[in-house]
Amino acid sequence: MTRYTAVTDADREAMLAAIGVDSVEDLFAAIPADLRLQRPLDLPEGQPEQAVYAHLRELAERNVSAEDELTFLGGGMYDHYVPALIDMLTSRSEFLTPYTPYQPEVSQGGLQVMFEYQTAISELTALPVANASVYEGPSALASAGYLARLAQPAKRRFVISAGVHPHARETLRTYAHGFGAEVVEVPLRDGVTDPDAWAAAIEAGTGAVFVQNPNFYGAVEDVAALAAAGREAGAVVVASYDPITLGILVPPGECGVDVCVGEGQPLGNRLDFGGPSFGFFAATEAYLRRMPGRIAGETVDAEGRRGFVLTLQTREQHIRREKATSNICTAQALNALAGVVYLAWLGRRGIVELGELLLQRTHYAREALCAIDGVEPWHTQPVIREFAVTLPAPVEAVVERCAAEGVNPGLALPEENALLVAITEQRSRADIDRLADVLARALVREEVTA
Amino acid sequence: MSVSTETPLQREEIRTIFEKGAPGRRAFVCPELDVPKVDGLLPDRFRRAQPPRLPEVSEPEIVRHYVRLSKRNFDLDSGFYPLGSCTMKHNPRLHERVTALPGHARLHPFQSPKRAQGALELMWNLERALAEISGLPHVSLQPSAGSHGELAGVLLARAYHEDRGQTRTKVLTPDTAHGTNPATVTMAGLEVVKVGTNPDGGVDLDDLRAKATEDVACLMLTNPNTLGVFDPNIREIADIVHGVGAVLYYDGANLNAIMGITRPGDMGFDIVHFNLHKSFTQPHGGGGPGSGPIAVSDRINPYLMNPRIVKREDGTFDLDEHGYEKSIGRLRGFQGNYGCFVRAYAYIRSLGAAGLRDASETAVLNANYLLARLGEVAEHLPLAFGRLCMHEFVLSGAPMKRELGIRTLDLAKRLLDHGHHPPTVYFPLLVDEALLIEPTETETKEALDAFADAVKAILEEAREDPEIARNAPYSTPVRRLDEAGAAKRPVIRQSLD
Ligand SMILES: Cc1ncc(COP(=O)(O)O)c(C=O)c1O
């Protein structure tokens, strides 16, 4: 018996008479001899709550978070405050501990929540359908890469922008290889993706294009533009999205765009060393049966109360099969929750204020490293919570510096010799102020050590 | 006088957080603009012209809406969930514990790994206990759920097959498999061909034979299967796959059954998949998290994900990102859902290697213990296949409906009213009106014997009046719903006009 399990050897013994057996190795007969295991497994021993607790918290003693340093890491992941209610809903054993809602008459909590949270997505996009969450951001525009393949059997060339995050640029690939489309990249100019070239690689067989807003270097793209041109080509236009900018920015559904997903991090979620977190995926009309994932839909019971179900789930692995839109089944529907609690709680003015903030700190935070020696902007976009600039000494020597101090200074982008820098309203103008004191030392530093 | 029947939860009117609060209130207090404010930051093209409509709401009324909703469902905290092929048990509070402390929960993934030590040594260390647990050597963390382990496992044997030369388009799947197998299969770009069961629940060795041609990449396998069928030819099966020069996939789902007791590389399986969240007990949060990592033999290796977790002579961790040149890439963000790997280390640590053996032979004890129980309506619900089960099992509701004229979605639905959770239902597809039960380990034998009390008593009830359980249930928040009618006419948002 370990300290999850309940069954004495009064209750074994009465079991086992039940069953007609007479020990518990009889119950593993089908199991031929020469494949059982002869000695225990090889692990360290089982030890009590309390040294389990010791051993875990050592272990996150030896990193250093986001409460330890002054960070300005992003790419991706925000330091974003979560407000303390989401850790309270998050963890009521009514949201956390049930699974998916097959039986939706004592799921009617999670169902409305994600009835809720597909609403929430759909006006943040200006999309009007939404699914109930699917993994993580990049694996989301893979995922909208398969969409398009089915969509569109004969088109198999994808145009991806590379601006787009290079883990998404990455998945996409993995994906694509499987599913059997080709990925071609189009580079950026002065910071974002170059619209001759973009023009140049979309042809009449192309499924598919590929951008990211804000992109990856913290540059606002012209995502109208950019869609255009894949649109005229009869392309699907897929879209990845920060959606904390999007209280600020024109919503992707205004701009041409047929699938939008993003990282859902940034909205409540804890950073968790990069998950679990979720993937949010929006969608013009069109593709709603071509969808993948859990979507809850509204409904009546049998006495004509209002009620949520899980829906077109003739989509669906479990009744599909081999003919689904998508082999997803557990997706994240508690981290969706935290982000539909989160985007309630900022609500309809907190989050253009937030994006508002982020944009002037942003520019205050650019402007105060650029006005280092020998630090430059490596783009001149308009950027809303994150930008990259090159320095005049090893990037990575650098961040080593500065860590040193206690700040975090960003992103090495080792390649551009680049430094990308995220804000959120955790970082006050003092804190920007500190990180260009101690950037400012760190290069003087480095140049005299060069 | 007339007494109404309704309950409090099912007079409650119904409103999503769209239709609660009013314009001016809020939660959030954003923090004052501390820096000078500059105009035309952002052009105006750029620019959204109205905010999007969420919702306008104080912290109370957040709490008091969330608070509610939460009464509407049912959770594992709460009672029985014998939700087969899921592995709903107990979720200790020390994982969220150990989870939530800032170390773990507020390390950015793009941490210096020089100062993530503690998270890459957990991850090595759980990528280790895995593959012992397994029996294959060599783990990647990556994949978010099984299904995303699924993937990567088809992509894989695909890239070893195309690194020798050769295209293998099939990949051969038992008609027991979940839904997840096939899809994935397609997805990978290879396609789907079936093998049947033979009357013992296992695979039908000459259809397997049959169908084992050069063309295969691999086997896609449960075992035990989703009957709760161990396959006792397993060696054989491996042999007639390897025969052919393809891979074979365990999906590891039901591995509850046979942790310490048995192992997939033992078996001769390439590759394996975990669902963290079954067998390494996660919450599962209402569909999710979850988390796949995949364990792999020798031959699979050059393959597997990147990036990898490595240990330097030194004894320190490290990232790399690009160390396997024909790595099938990466199939999603950063190292994958550290959250979940921290509580799947906990667990581990926690039981050692004796509790993990415990809890499998305790769940094949529980499940074989609720199965005799429910030996006793056996005429109307029998087992579909063999006499004795793993850690679930599958009986027919097929005489139940011919009988008593009750359907296993009625039993499910009057099981509802008793206060449990049902089993899966309709699953797998190969048992006419199947219910797949898997009680797991971490329930009590009252609890098991309260949940076969229910089942006859719901029998009884429909020997009597079928039309009780036809109409069930009557004591949750809402009754039966209408699902035609939501798929007819989708509404999937809230209207906000
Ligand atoms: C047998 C089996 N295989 C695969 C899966 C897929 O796992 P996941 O839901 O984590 O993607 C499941 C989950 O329900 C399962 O039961």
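Just so you know, these numbers come straight off a predicted model, no measurement behind them. Just so we're on the same page, rigid core means the largest C-alpha set that superposes within 1.5 Å between forms. Positions refer to the first chain, counted from 1. What changes on going to the form predicted on its own:
Core-superposed comparison between the two forms: the Cα of I19 travels 2 Å or more. Comparing the forms between the two forms, the C-alpha position of P48 differs by 2 angstroms or more, with the core used for superposition.
Once the rigid core is overlaid between the two forms, G304 counts among the residues whose Cα shifts by 2 Å or more.
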Second form
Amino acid sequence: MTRYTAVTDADREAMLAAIGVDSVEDLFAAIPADLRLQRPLDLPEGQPEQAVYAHLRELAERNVSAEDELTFLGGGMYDHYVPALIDMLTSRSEFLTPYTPYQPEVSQGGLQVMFEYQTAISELTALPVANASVYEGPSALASAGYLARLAQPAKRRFVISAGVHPHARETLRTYAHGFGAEVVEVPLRDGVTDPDAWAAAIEAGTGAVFVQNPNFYGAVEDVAALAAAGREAGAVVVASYDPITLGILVPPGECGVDVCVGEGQPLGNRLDFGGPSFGFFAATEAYLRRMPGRIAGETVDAEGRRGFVLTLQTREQHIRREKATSNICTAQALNALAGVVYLAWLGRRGIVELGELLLQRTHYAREALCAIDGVEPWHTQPVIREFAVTLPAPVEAVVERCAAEGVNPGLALPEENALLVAITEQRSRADIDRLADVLARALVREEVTA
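Output the form predicted on its own next; the form predicted together with the partner chain has already been displayed.
What follows is just the one chain, with no partners and no other molecules.
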């Protein structure tokens, strides 16, 4: 293992002498004592390389991919088919290897990718401007909160629906703590945002309202009505959308939404054990200069030829740090490229047909599962690609029994003793029938065991 610890005690003494301190501990003298751990880290003893490799291999063998089981797992990340075209294009070295260009106009190809991606997101959301992507869905929603805070600094109240993804709600709370905003959560009623509680929570000091469509439980929200209540109070209306559903839902730009964000993973990005993915961010022109990240624009050069420029760059490496609205960097550009390639591959008609297919199969699955004795819909609202059902037995135990038969039936929601079931185009009617059969057997076995 010495090749990993090449610095000797003599080397350390020489380096400490060169910088004028007596010990490594002196390097941390500026950190107050009450902020220090004051004990060794709780880590196991070191192991030989061979033992570490064997341990990591054992951990890796516990992983089960979506190709190894029949999965209905969703909750924000979905097992969609990724066409070979995406791997072919994203693997090209000009896309795969570049870093953020600090002389951006030299990188015309990279800027054009950003521009085409922004155009696709703008058309999808029916909002006039979109940025070149952010890290992922939850941070996109939290960044929209920061945008609202900058736009209306005197308004420190955020109202958010309980139907927004739990990770996004937690991320917003974390951001809001940093810039001094209060986050008020509105409960659901029959699976959707309670309109009365929503209206009661919004007051003059509300700077932004947040809703998700379809919401975390798969229910389609009345975004236009919820947005109207927010706009009446002068709040920034933020909506998080599943992009796949925008082929059949009324787009947010036509529902009174000011800022639309969302998780881009369903657009041409595999699950990849949880990441990376990208977040999309679109808004009305009123919030153009407060958007995070980068925006590429189209222009012409001195000879009249089409060209691209970096129009807006609000990240901390491009402008004075105190004026930055984001630290977004290179990381998500490749994932966003996969997103725009996927949308181009689907085409305008394809995304509508995909949405219609999901709508049909989801309703078939909902009826098939609710036909099982004791299984009930958690809500009765319209759904597109995901739905929740309550079970007559402990949900986590039922999930384990289904997994033993090679089926992941969905995301367990222990608090509601419910199962969140997601449908993609990769789940056929035969797959859904198998899910219903395996779930029914698991419930019977759990009942017998109990």
